[in-house]
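Okay, so here's just one chain, in structure tokens, the form predicted alone.
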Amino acid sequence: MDPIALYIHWPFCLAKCPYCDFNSHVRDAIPQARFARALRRELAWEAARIGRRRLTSIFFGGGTPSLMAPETVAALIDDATTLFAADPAMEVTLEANPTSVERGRFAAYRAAGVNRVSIGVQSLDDADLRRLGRQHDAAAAIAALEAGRAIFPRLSFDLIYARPGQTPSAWAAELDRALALAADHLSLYQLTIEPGTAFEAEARGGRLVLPAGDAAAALYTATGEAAARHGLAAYEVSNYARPGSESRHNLTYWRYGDYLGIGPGAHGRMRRDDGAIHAVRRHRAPEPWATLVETQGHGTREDAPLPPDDAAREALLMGLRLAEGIDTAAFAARTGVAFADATDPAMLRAAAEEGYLDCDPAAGRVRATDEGRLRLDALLAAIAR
């Protein structure tokens, strides 16, 4: 059987961020009791029934995970490598904001197994902090990144772009100050205006304007050569590394391989014994997941086999994601489609002939160029059948 990786959901925050579209809920009190024993439980019920298989990474997700009490991240280590078979090299990432109070619990999360760390920073910009509605300011977060580097062997921070009024220069030098304090692994991410969200509101009043077009375009490459001026590589569209501190639980995704997702709105891909893909979704509100996993050991709305077109469309549009590109060999062993069935030969050819994709026959890879990664959803628009 492949190896899978564990994606645990957290859904509790202490405040909800104007941009923020995830599955994340404020409550004046976390039921820290009820949803430990919840995600204990699924993770048991999903473990029964998928056997025995090798686990590669785990990665607790939110919501904030940091405002998990750290012997609930504990005992969901250790049931998860007494029910799978723990890779030695397994992966173990919890994404924490830099607050004081969640900051203090750094050394706790270590002890309790996690090795690599994942710090939402957005900004080291105040002004641009409040505006973003985070909880702490620059000077918190570089507490925060100076922590992890110390407990963690492994650490990662979050950054957002584009933000309004941005130019490429401050964001380059913001970027090298953060880069100069932990300089591993960066998730760079441009502010998008997500429907339901209080930014959209504001977008949609004329309240909020951000950069666009070519200005967008100029931000994404002062990203990549600040992260180069500092020997990370882009690895992903959003992603930059140094070698060998690629995350490995989020390649998994990219790659189209096994991931099994726990917890509130949680998602999962599988291959079960039918020989079809799964996808898995779990129940979004967390009250009712948590009732449901009470009742029926489960949190479970949509268990169904994908298409195997389906499947060759999400590994297509995950694995152009990757400076790596697709192996088209293992894309049709993954999904039963060929990777020529996929695509439109004459838009493939068009998109190459442009300088947007690298197509080698012979190694049987396709890959984004730079340039084709600038415009990945219209690429992908057009290239996928």
Second form
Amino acid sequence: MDPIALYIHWPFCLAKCPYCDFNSHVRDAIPQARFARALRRELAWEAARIGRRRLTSIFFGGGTPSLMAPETVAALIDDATTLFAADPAMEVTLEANPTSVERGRFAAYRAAGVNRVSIGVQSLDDADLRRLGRQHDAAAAIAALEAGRAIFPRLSFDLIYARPGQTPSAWAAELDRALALAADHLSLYQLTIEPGTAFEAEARGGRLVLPAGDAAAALYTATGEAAARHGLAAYEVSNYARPGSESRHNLTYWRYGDYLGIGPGAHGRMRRDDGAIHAVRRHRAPEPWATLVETQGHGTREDAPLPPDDAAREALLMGLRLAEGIDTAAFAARTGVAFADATDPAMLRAAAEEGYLDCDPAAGRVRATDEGRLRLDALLAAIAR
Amino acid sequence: MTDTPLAQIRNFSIIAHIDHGKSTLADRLIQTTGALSDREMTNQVLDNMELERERGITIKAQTVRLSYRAKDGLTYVLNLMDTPGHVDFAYEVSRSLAACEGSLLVVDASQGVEAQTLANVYQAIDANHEIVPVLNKIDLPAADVPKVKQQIEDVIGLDTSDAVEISAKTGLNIEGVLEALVTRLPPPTGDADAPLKALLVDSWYDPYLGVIILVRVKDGRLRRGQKIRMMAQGSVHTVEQVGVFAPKLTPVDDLGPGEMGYITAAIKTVADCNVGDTLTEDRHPASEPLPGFKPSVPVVWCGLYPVDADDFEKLRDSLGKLRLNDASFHYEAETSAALGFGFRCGFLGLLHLEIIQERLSREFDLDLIATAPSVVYRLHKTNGEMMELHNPADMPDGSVIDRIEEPWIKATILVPDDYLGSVLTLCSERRGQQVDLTYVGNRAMAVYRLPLNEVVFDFYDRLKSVSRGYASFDYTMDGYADGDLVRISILVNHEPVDALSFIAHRAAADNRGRAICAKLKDLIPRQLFKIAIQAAIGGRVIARETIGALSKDVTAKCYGGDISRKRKLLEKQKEGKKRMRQFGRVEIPQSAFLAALKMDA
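Okay, that was the form predicted alone. Show me the form predicted in complex with the partner chain next.
Now the complete complex, all chains and molecules, led by this one.
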């Protein structure tokens, strides 16, 4: 059987950021013990179903997983490595916010088995951090990065750009400072207005205007060029890494491998015993999810085989986000649909002519070029069947 | 009931420009003669349709029978025939006028004579009407009675020494109008014992009674139960009901010579009732029909498409229902690659087009898009054949065309001196040929021959704007003439968009081609591939625009949890593409074409 990646969702945050549409919730007191028990129980329940497969990565995401008690992280890592066959090079990532309290727990997380930290820096400008609703300032971010680099073998951090009022030159300067601090990996996200967020309400009211069109494209291109100057290659639309330091866990998503999602609102893609890839989804609301786990062992809301055409669309839309593109043989083996049947040949040709796609039939690989990835959503709509 | 002696009948119509007070005067006449109680009076009784009332225009002919005890002590029957005032309905107007012996010419004493007044008054003169000038709105501070009287004498040549000065609004001197009708208009003539001869003036559909026919009896008597024959149509019907408009439908036993009224005869659609036809008795037919009857011919055509493709059947039903009541409008199904399924519709003129479109959206709640209006061209092919062309998309290849004729109109424009220069410039830009230029007081009256093609393309709007709304305009059809005409195709990525092609004079082709390309450039959203928009005559490109590829369109974050949402989004995008029209590599949303056409209108 194929190896799996494990995602564990911790749904709590100290505050809701105005741009965030993730499944995150603010509570007066986080029910640590209850959620630790429930996460472990759901993990055990799934492991019993899918068997002792090879485990290549664990990712603690959220929410803010750096609000988890380090003992919980340790217990979950122990459970996972017992229930599954841990790969010797297993990557264990934890997302962390750079507040001083969270920074203080870094060593304990490392001791629990976390070997990669991903820090939500978002900006190095204090005014913008406040605008983004963050709980830290730039100095705290830099302190967290330094601590993270000292404690963890691998470190990544996130920045958000194309912020309201941000000029291209201001972003270039900020990015240069960030790249000087960077370890092996960066996630650089262009600010997106997501439905249901506070920013969406502001944008609708005209109080928030983001760069669009040519301006947005110029920022994106400049970002990639700056990262490249510092030796970080754009291996995915918004992710940059030194060669070999790509996020192994996230590559599983983009390569459309099997992944198991544990915790409220967590998603999974998993080949089940019936041979089909199943789409699995847990109950989104934290407490009802925990209640479900307590009564039936798991908080699953959906677990259904994906029709091959759907799986093929997913593999296509994920795979073309990667600079490496799609291995067409692996695509067919994974989804049961030949790449040629999942796409429109005339549009593939047109996209290749326009310089959006590299199609190398001999090598069995199709990849979106830099220009293609810049317009990937439109490109997918054009080529997908 | 209708044994009124001919000498005590007067049949008349009212001629006026829009807003000069025709409907208000009619209301006053009805009120003063007591045909309706005050409670029953609604403003503008005769304009039944919501649209008629709102726009102050009359679309269908209407009639009302008034009873008036005159100063000579006798009681007269006054039949008021309210006619459509617009040139689009010129033929209906002429038939209505043929049913009367005289007209009231109503002129706003503060505005003076307008273009439309002229067109109609000439028709009344042609119909040998006795015309009584009526100066309305004399109560307004801006009223200038002597000046307007002088205008009427100068422009129309009518003696205004006996003109009736009134205010329909306040009811001032309505009696004077009634007396003038009795004393100055001739009574009708006719022979009650001769074979039946009645003029079919108009007809309309009533959901309860079926088709109602408005008639004017010339000779003989029209009775319930009578078998009548329509002399041009050749069909025979049994009269079920005979009546008069009081103004409500009021059944009577029969209608004698000189009378106006209605009949019903189990007729299903107005298409079976040709305006101008003669009704006679089937068993004792008249030897000769009354003069004149010609079928109405559409002069302006356009495509009508539902914005929502699902409304196609509803549009078909609605057009059918409208045609029940308006045989002058034509429709046939057509399909457009860009707009989907719709109908090619023919109208008597631009106002008619507008009215039908508006009724469809109002009465039938349809959201419609109209292609640019086209006139009817006569294509003479090299093989000697002639074909009529009313859809530019149907134009054959240039090599088989010998010459093209286009319809011309004779337009009368009245405009204050200050704006005359701009109006003349506009007319000459539109290939106008000046026929006459005279002055009516401080206003100029320009008579031009213009190609109708140039008028259907935003002429009204331009005229309005260059004259700040002070110009009045009317026209009559004025034959066909050869024109140096070309079909301009609009191409998106080198493929023609049928709904946007149009015919124009060669000299105007470049400008109009450039304008529509520029418009489309603004309307079509950027896409993955760049889009070439071209205007071409045959194989020769006369204008082009390029829409660059969109610069950035990618979801920033996409991880394990986003995948279902992203896939559904992709599926929705693919679904949306079904509503688009593929041009090579790009898909253009139908909404862009709709917007282009909307801006054109």
